[in-house]
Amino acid sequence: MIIGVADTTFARANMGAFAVDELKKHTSARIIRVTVPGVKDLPVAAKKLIEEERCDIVMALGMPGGKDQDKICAHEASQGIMMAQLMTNKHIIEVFVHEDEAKNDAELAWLLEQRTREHAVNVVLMLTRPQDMTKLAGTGQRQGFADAGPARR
């Protein structure tokens, strides 16, 4: 098993390091990491990890800014990531934290790390214990902030 991690220099925390650290806690899979400038570079980085490095799954980690233009760029990057998944028939887990999701720098730093680590666990489950992911279906899981829980009548 090979897990790819693609992160950016634009992010305000080392999301790639968080991902690698968390992945190593849960799997002995080989991990290959690449870093690119920003979120719009992630689709190609992820596709190359799958096609050239033979990764079974990739985490695409980024932190779009809080301006309207940044949201447009994040949307374009998301579309590219979806296209790369369809072209390679492999999962690319998009882990974006928008800068304006947090009230302040301390919360932003916490969220960047927490969301990354929780998605790293998801990646391991998807690869090694997909039945455990199925058990979580409909439970309102959230990565970063508190889980929403299932909807109730």
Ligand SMILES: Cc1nc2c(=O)[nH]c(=O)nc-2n(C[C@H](O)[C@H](O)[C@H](O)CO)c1C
Given for the second form:
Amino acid sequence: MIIGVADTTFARANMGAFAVDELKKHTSARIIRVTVPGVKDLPVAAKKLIEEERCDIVMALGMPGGKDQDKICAHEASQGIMMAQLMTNKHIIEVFVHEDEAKNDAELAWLLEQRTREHAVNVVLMLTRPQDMTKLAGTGQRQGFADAGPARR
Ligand SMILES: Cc1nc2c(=O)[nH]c(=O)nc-2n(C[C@H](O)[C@H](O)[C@H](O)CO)c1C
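Requested next: the structure of the form predicted in complex with this ligand (the form predicted alone having been shown above).
Now the full complex is given, and it begins with the chain already shown.
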């Protein structure tokens, strides 16, 4: 099994390093990492990891900024990532932390790391223990901030 990790230089924390560190805690799968400038470069980076490096699943890590043009970029990048998934029939787990989700730099740094690490665990479950992922169905999981939990009657 091979896991791809694609991250960006635009992000304000080393998301790729967090992902690789967390993946290694949970799996002995081979990990291939690439870094691109920004989120719009992630779709082809992920597609190349799948098609040229034979990755079974890819984490696409990015941080859209807070400006309007950044949000447009993020939407375009998401569409590209979805297209790459459909073209390759492989999951590309999009891990985006919007800069304006956090109230200050300290919270942003924490969120960039926490969301990346929690999605790395999801990736390992999806790849190696999908039945354990199913056990979490409908439990209101969130990555980074607190889980929402199941809705109550
Ligand atoms: C406006 C803009 N905003 C972001 C962003 O919020 N987050 C990000 O990761 N990258 C951004 N970029 C850069 C593009 O994603 C891309 O790297 C360049 O257009 C080069 O292809 C751009 C150009």
